[in-house]
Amino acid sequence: MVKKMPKTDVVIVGVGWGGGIIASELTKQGLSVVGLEKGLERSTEDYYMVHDELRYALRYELFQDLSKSTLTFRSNEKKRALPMRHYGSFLMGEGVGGAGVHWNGQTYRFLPYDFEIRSQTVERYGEKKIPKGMTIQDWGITYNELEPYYDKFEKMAGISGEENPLGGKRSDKYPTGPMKHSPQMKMFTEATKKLGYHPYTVPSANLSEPYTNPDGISRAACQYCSFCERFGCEYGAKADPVVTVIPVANKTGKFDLRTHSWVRRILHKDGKATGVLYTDLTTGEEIEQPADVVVITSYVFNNTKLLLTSKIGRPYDPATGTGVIGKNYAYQVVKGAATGFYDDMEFNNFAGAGALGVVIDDFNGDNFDHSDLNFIHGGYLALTQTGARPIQNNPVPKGTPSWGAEFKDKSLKYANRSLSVGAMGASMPFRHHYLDLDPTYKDTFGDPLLRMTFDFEDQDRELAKFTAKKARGILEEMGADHVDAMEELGPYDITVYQSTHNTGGVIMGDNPDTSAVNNYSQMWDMDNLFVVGASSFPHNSGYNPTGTVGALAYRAAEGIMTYSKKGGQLV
């Protein structure tokens, strides 16, 4: 039998970034909030003495079990899709914290055209610039608006930085200041200035100096250590979910927090969502959790899983255009970089932090003309330095052999001779790119898994050609002695890391008829059940996801305060 627990003001699926803004921010006024997290506990000290490439980058030590639960993927329709058995593309986070626990902490504002790109995109260009099944579509929000939640975000985070020359206008500085500039980091700036372009810091959720919050919560400063992503923080520099705002939460008193709790379904009735039913890990038992409102947090493909699976809005047909969830599933385009070789000049790569470098934005959303080109967007061009550990990093010039002394002697010779400028190039959805379930294949618990069809198109081998012909001529402006750069963008590849920067299936709009939700992450088909994430990013930037992601999450916050005292459709 089902066990029932007390009803709830509002039950949280999905402990990371989103579920810990909100639950932290609902508590602090004084809402009863259950939060359930699929995986286990964390703290800063289980990463005590524990920089261990082979155990964290390479064997996932933090990340969801695939065996349990997994997806499926076809390039195309015409493909049968197979589930995704390995480690490769992009890395799920499970645990409390999530994906936030092992993220870089590469922090950046989504620019003001991101949010119209449809509207500016057209009154630039014209209707004939945006290609036959690309399905962009303004988020229903603008930059000006967001924008008090950017800083809330990074206020919270103590997130270290600069003003961006080309962004969007600040309502304030970042709480602290830049992190430290490396000699990479000065040539890339020097070069970048002397092309004419506009170099800043990256903005790094890795702290550049000792910080305390507006909620009370001190940090120290970065180390450099080297190991960000895939690594959680033992000194707690790098801003996650744990030592930030599940602290506050946890403080309250009005917070339960209970990990290995599986959520399968969100139960609704009449139009409204009850609560959720879940497994508990620990003992195999089925809990219905009961509640006010019900908010999802969980990553990109779960938010939509659980909304396919729960029967919740309208599935999308690619064949018609029509329905909602699982519509516009976008990636990210990163493969557009170059890499520079020195003969007589040595460099420290193996210190570094994860968002440690130097970025310019001239190449990035509709910051230049577009006219001539065969895409839209764009993407950033920087110089990271994010720690060269041993196992994962062997730089060679093209044409080295893989193997044998002339592999071995360039390995050594080039292992701190050289640097690379990459590329986050923005990612367009397209009508044949979405989320189902898959007809086949099943989870540890017999539920369907999600089934994701995807690859890349003319707009992202242009844009990937552009940006890397970009990041040549900055490298030779670096006086690299040979520079190797991308040539072509090749199909999708899931076994090949690429960024865990997935978005899209629950996505926001002004428009019912097109999206899933409104611009407080408050679903049109079901106005007590919130869902937060990337997962309702209309397209892909060419940034970072994550400070997006925090941004909604305090204004869902806010609209589900709103929506506790007087109900209804926020907007």
Second form
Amino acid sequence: MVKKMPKTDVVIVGVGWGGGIIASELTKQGLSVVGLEKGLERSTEDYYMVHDELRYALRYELFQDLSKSTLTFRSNEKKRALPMRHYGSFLMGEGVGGAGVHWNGQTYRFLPYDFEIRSQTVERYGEKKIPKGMTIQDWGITYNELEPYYDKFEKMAGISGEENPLGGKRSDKYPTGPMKHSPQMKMFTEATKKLGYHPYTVPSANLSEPYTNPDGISRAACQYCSFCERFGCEYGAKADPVVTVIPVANKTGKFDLRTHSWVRRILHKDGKATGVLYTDLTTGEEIEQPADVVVITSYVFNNTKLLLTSKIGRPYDPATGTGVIGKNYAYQVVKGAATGFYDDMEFNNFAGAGALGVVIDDFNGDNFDHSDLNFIHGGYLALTQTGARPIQNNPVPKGTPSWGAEFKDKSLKYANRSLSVGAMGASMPFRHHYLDLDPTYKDTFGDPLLRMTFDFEDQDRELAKFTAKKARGILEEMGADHVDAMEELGPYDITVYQSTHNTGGVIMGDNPDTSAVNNYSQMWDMDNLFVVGASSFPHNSGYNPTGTVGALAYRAAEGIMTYSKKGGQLV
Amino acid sequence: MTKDNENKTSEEERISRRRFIKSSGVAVGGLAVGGVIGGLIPWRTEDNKQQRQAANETKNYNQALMFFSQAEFKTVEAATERIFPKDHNGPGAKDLGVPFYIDHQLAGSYGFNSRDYMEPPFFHGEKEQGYQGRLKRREIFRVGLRELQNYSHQKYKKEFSELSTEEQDDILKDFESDKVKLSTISASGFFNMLRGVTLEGLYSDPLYGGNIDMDGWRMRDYPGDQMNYLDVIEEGFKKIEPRSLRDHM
Ligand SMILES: Cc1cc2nc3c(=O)[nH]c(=O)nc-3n(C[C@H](O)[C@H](O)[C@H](O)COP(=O)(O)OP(=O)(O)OC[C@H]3O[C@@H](n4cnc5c(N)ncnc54)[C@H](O)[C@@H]3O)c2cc1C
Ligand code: SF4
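With the form predicted alone in hand, show me what the form predicted in complex with the partner chain looks like.
The next block holds the full complex; its first chain is the one shown before.
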């Protein structure tokens, strides 16, 4: 028998960045909110023993337990999709704070070009610049319209940075100054300036100085402890929902956060969401939580899966290109990078912070002329210093065996004598890249796993080669004795970590025929259902996604407040 | 003097202890040092720190087997030492405790794939789809080690651990390149797993049984678990004495 809880104003599915922001904004304004999170409670005290590479980075301490749920993957529709049985390409967050607990904190804004990508590309290069099958579309919002929400997210998180000389216009400067510069960051800065580029410090959610945000939350400065990406911050210096928005929501007394609560269905009747059905993982009990408004913030994959299993919205059909749920899955092209080896210089590669680095946008978006190039968009190029931990970082020059005496000698030698320039290549959507329900494999409750159909295209191969070449040029300018750069991108491989920057599936736009949500993340087909996260990106830009996820979450919160007073479609 | 020299001395001590064991004729099975035998060995030096270290070594109850048989353990010792051999830089996998590390890992949740999706059906997939077998890591290891022995006998008529280092490398290369064809597991898949856990054993916190005395970290000037790098982040390279999680207790 399903237990029925008293009705609440709003129920939120998944309490990471998206869920945390919306919970704090709504409760501050007086709404009662229930937050359902399938993982456990987290606090800063959990991280006393966090400087443990094996436990956190290789055994995935903080990530979703794949034995209960994963997804399946195939490179194209002719193949049989098979489950991602262990982690590789990306890592899903779980527990209060979601992936916001163990992210790096590199916090960017997308470019004005991104939001109007289709019209601007056509305007500058003509319709034929867009290859067949590439399904880019404008986002239904402009950079200028989203700017105030970026500003809100950055002030809440205390982002440390300096203005991007090639970015969109800012209404205010970053709330805290840029991070410190290490010797290799200085080398990158000098080299890129010499090459005529425009370096700036990576905008960072690892605080450069102590900071008190507009909600009155104070946090300490980053200690450059080097255990950041894949780890929780024991100092509370890294902006994480657990040390920023969630305490604010808790303080209102209006937030009922329930952990170990796995949401399985969005309940709906006559075109309106009525609540959610979830399982209490500690008792196995099935519980119904009725609500006036339902908000789904359970990351790209689960956002898409919940809509499909709950039969909400029109599932995407790649054969006809119609329908929207599952459409425009995109990722990130990060392999177009290079590593430089130094014979006579040593660096403190072991030290660092999740978002420590210097970056250029000269080859991002449409900041450069694509007339003679076989791809659109681009990506940033950066030197980051996130702490080269020894199990996972053993760079050796190409041609060195991967084990044995020579490997040992070279890997020890270059541990502190190598530097990399990475690329964050944008990822364009294609008609045949999508998410749907797997016909064979099930999760722990017998619900279908989500199925991903995705591969790299010529667009990605060309882009990766281009960024690899630029990365090589920068390292040569930085005086490396030997540089190895990516030569061929190869097929998309789910076994190799690239980034947890998955996007699409529940995309936004200005037209219900080609998008699932409007620019408040409100479902076109269901007024009281909001689906928030990178699932709403129609493509992925040449940046890490979370600054934009945060901005869209603040905008969604505003939309939910308006809806709760007036009802109806917000645009 | 520098840490490096200290290491070298203790390294020499270990070698001379091993020689002593050999010449004293004590039966030690697959284990060269440690346990009761280790406690019998006299020390040349009066250095306090080294005596402390020696005392710790004799009391290292952690160095016993949870998963491997003695024979399997011997193969693992030999194979991991080829992946990361002792050389002028310092100790190899064996002296850093890597074989014990692997044994302990396979005995626990890692060996049982407890947080991996292991549901049927099982189909052969593309390389890009990742591991699709039904065997758990501990089972793969068992099969892999047996096949390593079979192949050694087939090719050289000897146990893997009794082959010359060149012959051992030869065998491992044949696994790495899938020249060995196995029916139940992928030879290269097993080799890559072996290489992966060897690196883990070299460089994980000593709490897990490898990286003994943090000497894996020391060889590459990795400072382990430091509370902060505020003082060095803006500076040129600095050698820092490593710390482990034990120092947090
Ligand atoms: C190692 C790593 C480094 C990263 N570094 C960066 C970076 O430097 N910069 C950047 O911009 N981005 C980075 N990211 C990405 C960033 O973490 C995500 O973009 C961000 O956390 C997404 O927020 P979200 O709220 O959409 O989802 P999440 O933070 O993933 O939260 C979703 C929550 O929903 C819960 N949930 C899922 N399904 C259910 C269900 N059925 N019922 C109940 N709850 C459910 C999950 O347990 C989870 O807690 C990184 C990610 C990783 C893994
Ligand atoms: S690097 Fe800075 S922000 Fe990251 S975990 Fe360490 S102290 Fe926290």
